[in-house]
Each structure stands twice: as structure tokens, then as C-alpha cells.
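A lone chain, given as C-alpha cells: the form predicted alone.
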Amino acid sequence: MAEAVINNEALNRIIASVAEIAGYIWDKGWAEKNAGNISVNLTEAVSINLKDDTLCSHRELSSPFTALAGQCFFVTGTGKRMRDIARDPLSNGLIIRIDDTGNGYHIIAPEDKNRLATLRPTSELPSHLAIHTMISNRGSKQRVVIHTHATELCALTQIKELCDGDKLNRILWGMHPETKVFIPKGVSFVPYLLPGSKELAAATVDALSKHDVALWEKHGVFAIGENIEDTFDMIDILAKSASVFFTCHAAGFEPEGLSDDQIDELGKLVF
């Protein structure tokens, strides 16, 4: 592995955090088989010269991402399970550097180049890069993108009358105070579109330009944040609210929820 990777404490901490969160996602039951994917902008933690022989296996991107030229990312591998990423993140994910034109990328990790013939980034890489482009263009400190199939949130978008951003936020904020405190902008709702399609990617970028979390109808959730722990926490908090909602209904009663005044009061708290 490149010397800059091995001896980079900041990078190693990030990769360890990715592994930890991947384990949580698996334990939650939010990542059946190879479901879900993670990307992290590592540019501030990685500095490798293009001439370094660890930069290899240049591959073209389906669309140019010029705003990301020269930037580095950890991305989970296509077909890789979250439980395996938790066990060995650099055998089930990879670090890439977008080339200077933004038209392709080089792999700079892992060390074993023989595996590069089969190791590929997540099939959702274009969606992740489009989201990172939006983040970069607005000068945000956000560096992390997580997509997972949070069971409770998937179930919530199976209720047709709730498939609306305002209605979803009213329920999610109303079920637990922390939801309003830690996800004050609420969630965006993305109507069902073909998984992996350009249309879904565009809709997700638009949704995340307004909120930090987007719910895909009947599919899953995308979230963005400054670090992987806080990004996961947003999904976890939202899932708890959805779980409270369903638990109340399973017990045979309609949950009262917090009042509008109570939700507004929570929105004024500063942490």
C-alpha cells in the first residue's frame, strides 16, 4: 500500500470509522446481501503524487465530474456486503482519485493490485459523485454519503398517503423530540424511480440540495454529513421515530405526536 496511506493517521481513523458504521448498518438489518453503499471525501486526508506507482488502473467515468478533479474518495465496492466492509474495509472498498480532467479515476488502494481486475466501486458511484459535486459547489463541509435500506423508513414510504415530504416530516418530527433537534431541516421525499437510473440520481441530488436526508419511495434512504458517525446517526434517529409510529399502530392506537408548538419550540434549541 502507498506509504502515504499506511502512515496517515487521519485517513486510518476515517477508514476505521467506515468499518464501524458498516457493522452497525449490518447489525440493524439495513443491508441485506450487498445492499447499501458509502462514500467519503478523503481529499484533506490523502496526498499522493499522480506519478506514484500506486496510482493505477485508470478507468473512465460515464459522465465527467470536473468539479471533483484531483479529489480522493473512499467508496464501497460493488457487490460487497456491509458485514465484509466492517471486517476488512480495504478489501471490500477502495480509494480512488478523480483524474485531473474529471473524466475518470485512478485506484490508489488497496495494496494488492492483482485484485484490481475484479474490484470495482459501487454501481451507485455516479450518484455519489453527483452528490459530492453538489456539496463541493456549495462549499459545504459535508464529506460523507450513506445509502442504506433502513427497514422502518422503507416501510413508511409504503403508506401512499404519507408519500409527501411535509407529511413525512410532520410524523417523523412528532414521534420523538430528538428528530427535530438533530434533523431540523427534515427529509426530502423522492418518488419511486428505477434503481441505478440517471433520473433517480438527478432527483436525489435535487433532494439533497435542500435537505440532508432523502427518502426513496419503497427503496431506502440517502444521507449526507460532515462525518460518518453523524450521518449514520441521522438515519438511526429517523428510523427510531418511524419505529415509534409503527409500534403505536401495532398496539392499536393512533400516536398523538408532538404538537406544532412543541416542534417549533424544539427547533429553537441550539446544541
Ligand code: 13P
Given for the second form:
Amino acid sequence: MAEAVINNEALNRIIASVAEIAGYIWDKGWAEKNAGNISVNLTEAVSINLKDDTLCSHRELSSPFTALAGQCFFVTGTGKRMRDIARDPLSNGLIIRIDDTGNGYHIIAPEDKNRLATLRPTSELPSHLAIHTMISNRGSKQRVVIHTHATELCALTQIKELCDGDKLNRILWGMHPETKVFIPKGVSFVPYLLPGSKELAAATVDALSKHDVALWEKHGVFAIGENIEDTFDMIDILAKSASVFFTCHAAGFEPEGLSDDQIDELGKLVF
Ligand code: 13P
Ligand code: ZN
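For comparison with the form predicted alone, provide the form predicted together with the named molecule.
What follows is the whole complex; the chain from before opens it.
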């Protein structure tokens, strides 16, 4: 086996961040069984010698991602537990390189070849790759996509009359000042669609074209960011807002929320 890939400090840092944040996601209670998935664009962190045999096990994609040809990603494996990803990201995830046609990908050889037979990328790969395509096309620095089942945010989208981007943002921004400061564009709302489907991927890309966070009705949240810590923080802040909302209701009163003027004022703060 020729030497793999990898410019290692950058990659090691990213993988360590994945482990840390996967642990927080598990600690938050957002990751029952295999819930949630993470992908990171590694193209700048790895260099691959196309002549070596570290590019092994080619697989077809269900639809082409030509704009991503040649790009490399860490993706969590389908069925893998977030708590196990926290312990050992590289045994519970894959490094893949989209092939030169964009119709498939190579898995960069894991140390243990026997794992290849069972290791598959997340079932939400269509959404992850569609989002990375959008990010790549617009040339932004975002590299990270996190999907998790943040309980409080799942619960919000169970309230039919709140299933609308403007209404959700009014509530989320109103429950805590930092929500407007750190998620100034707010969230977008994606009506329920089958998990793992191309339709859900297309709706998510649409939703994230103007926002950094999308709430999937009755399912969870997708967020995009430049690094994994900040991407997690956005979800955490939104979950805090939703939690304040439900805590007030549980205590028997309707929260007043910040006023429109207060939210606008927060939106003008510069850091
Ligand atoms: P995977 O185990 O395939 O990543 O699926 C988890 C999930 O949350 C699906 O929406
Ligand atoms: Zn999910």
C-alpha cells in the first residue's frame, strides 16, 4: 500500500474537531442511536497522489456531482453512533474523493481494509454533497455541514402554525439576544420530506441558499459553516432559544419575547 494522502497537521486538526463536536452532540442528547451526520470539505487539507493505490473501492453516486469532481470530504458513516464518532472519527467515517467525472467517489484506504466492505457514507450524502456543491459554486469559505436531531428544534417544527421561516425566526430571535447576533440571517424551514431523498436534498439547498441553518420539519436541523465549532455553536444557540420558549410554556405563560426594535438593534451590532 502506497502512502496515503495526507498533509497531516491540517487533517488531524479537523478530525480532532469532529471528535470533540460529535461528543458535544451526543452529550446534548441530540444523537439517539445513529442520529445525525457530519461532513467536512478536506480538499485543502489533503493532497492525493492519483497514481498510488490509496484510492480504492470506487462507488457510484445516485446522481452526479460534477462540480465537486476531485474534491475530498470527511463524511460520517451511515448507521454510526455519534458517541462512537466522538471516540474514533476515522473508524466511524470515511475520507472520500469525488472522481473526475463526478459520477462516483473513491474511498481513501482506511487502515483496516476489512472495514471497507461495511463502511458506507451517511444516508444523507445527497443533502451533504448538494450543499457542498452550492458552497463550492458560490466560492464561500464554508467547509462544514452538520445534521443533528436537536430536540428543542425538532419540537418547534411539531407546532404546525410555526412551520414558516418568518414565524420561526421571530420566536427564536425573540427568546435570547445572542440568537440574532450569532444567527443574523435566521433559519429557513424545510417541509417534511423523506430522509435521504433527492427531493429533501434539493429543498435543503434551496433553504440554505440564503441562510446558514435549515430546520427540517419533524426531523432535525442542517447547518453550514467555516469550521465545525462555529457550526455547532449556531445550532446550540438556536436550541437554547427554543428551550427558553418551551420552558416558559411549561411554566404556564406565553413568553413576551424581544420587541422588533430590540431585535433590529441587535442586528446592527458589529463585533
Ligand atoms: P445516517 O446514519 O445514515 O447518517 O442517518 C442518520 C440520520 O440522521 C438520517 O437523517
Ligand atoms: Zn436525521
